[in-house]
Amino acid sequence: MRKIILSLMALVSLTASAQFGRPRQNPRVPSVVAEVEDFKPAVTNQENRQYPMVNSQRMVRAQISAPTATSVGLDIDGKIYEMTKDENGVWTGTSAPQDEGFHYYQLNIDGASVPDPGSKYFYGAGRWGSGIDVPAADQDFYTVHNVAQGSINEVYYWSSVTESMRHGYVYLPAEYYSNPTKKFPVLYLQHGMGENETGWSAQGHTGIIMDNLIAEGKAVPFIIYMDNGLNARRPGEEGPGFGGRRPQGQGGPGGRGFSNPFEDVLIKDIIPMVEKNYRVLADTPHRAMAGLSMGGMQTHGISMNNPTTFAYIGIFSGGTFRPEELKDNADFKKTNKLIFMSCGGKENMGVDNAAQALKEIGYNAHSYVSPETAHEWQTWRRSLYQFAQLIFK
């Protein structure tokens, strides 16, 4: 387990460097040439801002006024593209083609990395910064349509574990309001490293995906709760952590694979709070947990340590379950209805082989590989879209 955790942490670190725009050692590269001049403002821009733009080749073009700067670069996907200055002190630069979907980026002005004032801000890499959505061929599933709309609401609650007020978000389907006597299943959905509880609703478009799926009859209505898996600390504890103990038998009973007590917050505080304050079906067959990257690792550890709590499990770019850890786990096998594992096509996580191996020992295991994407939000949007159609049925 330690080797798996270290390998996944290394993967997250490498891919986060590219996606989150962290400082890198790579040199600047010249702006690409021969762009198709059909650039349009990105849908993630602030109101009435023309830049950044994206063209049909999926190139990103940024622009900023910085008359006294000596060098400006567009920092996206692990590269810094040189921008050029005109006579008015306005810098413009264009990236190479990007994968479809959402990307964090920033501008590098005389060596300082700063957000682009033209884009909306998103939380990633442990800070608020710029993000851009590159149009995708399949973006209809996360595009707002004229269908019954649910809501995503802020939630504040007292945690007995951290002895503090905590914050999360809850998605309530439209039927939660139109059918006031009905109770619903719940999915507990976790973000990745460097992100927070805003990620799934903002970058992931969770509410839009669910509204569309429900309207099309592809998913049953259910509630989704999203919390911060990185900031759970007991009184007196310091520093960031991942949350989630090692599964039993890995480094000792209940030994912690990561440093913070998010598992205890989820089990002792979040689930009871949700089941008290919302109309939910408060039993194992109507609970699911899923997460992306670090959140997938949390899901793995928490579900193993609490084998009768969740019936449906989803791991998106967060590793896989191994047959040897589930083969003789009678409690997990008795209550589990689905194991779903996914990753991007540019990742190599072996989810198809893992699912097949689990099927051979009697589990309802599914795998999904997102075409032509890596460790990024388009992979995870597609993963949620696939996973949501399989659960609570």
Contents of the next structure:
There are 2 protein chains.
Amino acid sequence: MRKIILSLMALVSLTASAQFGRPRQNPRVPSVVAEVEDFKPAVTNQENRQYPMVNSQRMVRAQISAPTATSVGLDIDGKIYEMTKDENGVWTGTSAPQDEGFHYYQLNIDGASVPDPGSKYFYGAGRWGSGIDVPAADQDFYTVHNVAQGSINEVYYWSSVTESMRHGYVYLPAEYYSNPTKKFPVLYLQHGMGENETGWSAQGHTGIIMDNLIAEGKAVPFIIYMDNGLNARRPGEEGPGFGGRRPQGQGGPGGRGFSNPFEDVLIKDIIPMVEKNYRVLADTPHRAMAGLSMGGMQTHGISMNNPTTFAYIGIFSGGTFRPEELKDNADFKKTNKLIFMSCGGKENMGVDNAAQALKEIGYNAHSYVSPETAHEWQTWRRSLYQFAQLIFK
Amino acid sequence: MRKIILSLMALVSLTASAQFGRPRQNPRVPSVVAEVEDFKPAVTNQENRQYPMVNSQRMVRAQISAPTATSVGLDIDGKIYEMTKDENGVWTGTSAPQDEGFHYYQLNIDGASVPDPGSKYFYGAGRWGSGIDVPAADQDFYTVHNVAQGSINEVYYWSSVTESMRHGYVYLPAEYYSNPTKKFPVLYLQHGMGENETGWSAQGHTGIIMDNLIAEGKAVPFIIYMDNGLNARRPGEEGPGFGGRRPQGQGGPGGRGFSNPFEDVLIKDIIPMVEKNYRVLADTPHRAMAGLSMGGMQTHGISMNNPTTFAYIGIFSGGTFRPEELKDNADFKKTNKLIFMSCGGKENMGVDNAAQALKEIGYNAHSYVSPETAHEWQTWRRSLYQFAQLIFK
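The form predicted in complex with another copy of the chain, contrasted with the form predicted on its own above:
Up next: the whole complex, starting with the chain shown before.
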């Protein structure tokens, strides 16, 4: 238990400083790399906005008009880059090179941390704010193509656990509409700390990745359900909804204590709702759970506490299963068809060794390391792309 | 034709100054009404954000930390309200009373116009930015209740007109899922100038309004399709996608000239796509079109240019049909089952007189005036609520 809490804290801390672009005590730094002047508007920009831009070195350049401001900074990747003012009161500044893929950022105007009016807004770091997508060599897999299109569906449902209406998203593959009698497997897919139920479809491009994979025959069509793993609270409860300890004596195997009360919402409300409202293959062999970072740890805890509920498990940048917790777990072993563990190449999570160790005790374990990425969305887009090709086959 | 262009210009101008909260040359004004200190966080706030707040007088109070700023303003409803700084560098300011319902706004920090980091973001005034919902006496009809839930579905589709993938939203009622053989009528529903395909579901609460109406038996279940009426451009075309004049000789009755090329996208791409991908009653008696402001004018023009395509027509704050254009229009008259025209009580669009005049030439015409609201979303939420109860019956 101690180990799990420590590793959770490490993840939260890592996420808060490196991924979220919302640091509190950042050094203000100049951009020191020589800049190649081939900047283009980012794909994540609002329509017809020129800034922010990205160049071939993956440097981000922001610009904002603030005629009477005395100090403006671009706050990205744990650093604030000073911007400079021209004679028209327009401030411009450029960051160091960023990893391929998606990054949260913001502007700092005379001490106010605000969204950049040039970007679209995404939920992460506990706020709706600016995001920017840095072009990647492999971006085709999450680019919209003219293939059969599924849809991301926004739904509300009643939760008996929180005694309130809750909000989530369902991905339905194209065949759900075109083949009206077919039933489909379901993946329950969770976001990370400081994010919410919009993350996987907006930053993660879940629907686009799945449509492309299915069109190429690389994945079988399945449904994906995405909820908010942070805001589930029982009536009268306060604090973060990812839950503290379970009440004594109610812990599952390992007493993981991480998934309460979201675990209850998932097991008691979400899965029954999905299996009632949609054409679902409503049995364990057709049920998967995965998540990124905190959502990976929730997947870990919930699958251990409910060992006969999910046949396929994916943990993206969320730690690893240890052989000692799975070796003699008869229910889990009998149920599990695949364990997938991934992380970014700039993280050091030992997923390859962990998969090897699980294979040695008889599990169908897979690992994936995303090249040249850290604890960030490009790692998780790629992880979903890999994981989706392995499950329900 | 001249009349139509003039009334379009009037609408755009009205919208740009009064509705969009993005004025260019606003007076900076103090708040002069005495404030009742019962401010509460707005429902449109980001999770756990205290500001902005609204009080019982419907005044909006914003707050932001900007320690080294010299001037901060709250920009709402065509005015900028000066904010004042406390000893901790936190700025606070309060607006005059606002109409019930939704308003776009922004903050102005030392000359930079930026979103308020306390609010959620909405697309209007040609940008993603801050919005605030002011409580309304009748807000129950657009509040989520524990009734059978439909869903708002995000979809991409190929457009033969723009030769690109386009993006829209489909509302499917709960019965679409629970009754898998039933076919449904479809309403095509369009946003206003400076808005996009997200407006009707986010600011308009379309899905919530429909679920509640259907649950109460006040509306029959139907599908709603919402697209972007501003960004349709043929390959190589530039400029606003709501189109200038049609090429000479290609205009429909009245040569309305307002709906090109979005009209082509709707007729050639969207309607066939919806009727192919969903279980739709694919004939004119089960097809409706409506829109707000510019979307209402598009509805007017498109229904005139395609007089046998839609049986039900709704124009919300988008002008009126004149008897002289419908009197001898045999195709339109034979097809049309209902014309609905509405506006806010603070607008003066003559919808009651217009409906009376249409009744006198044999049309089933209805009008609605939203009490105490202007050219704004509360008018359009109420208009949808009224219109939805009248169609497909």
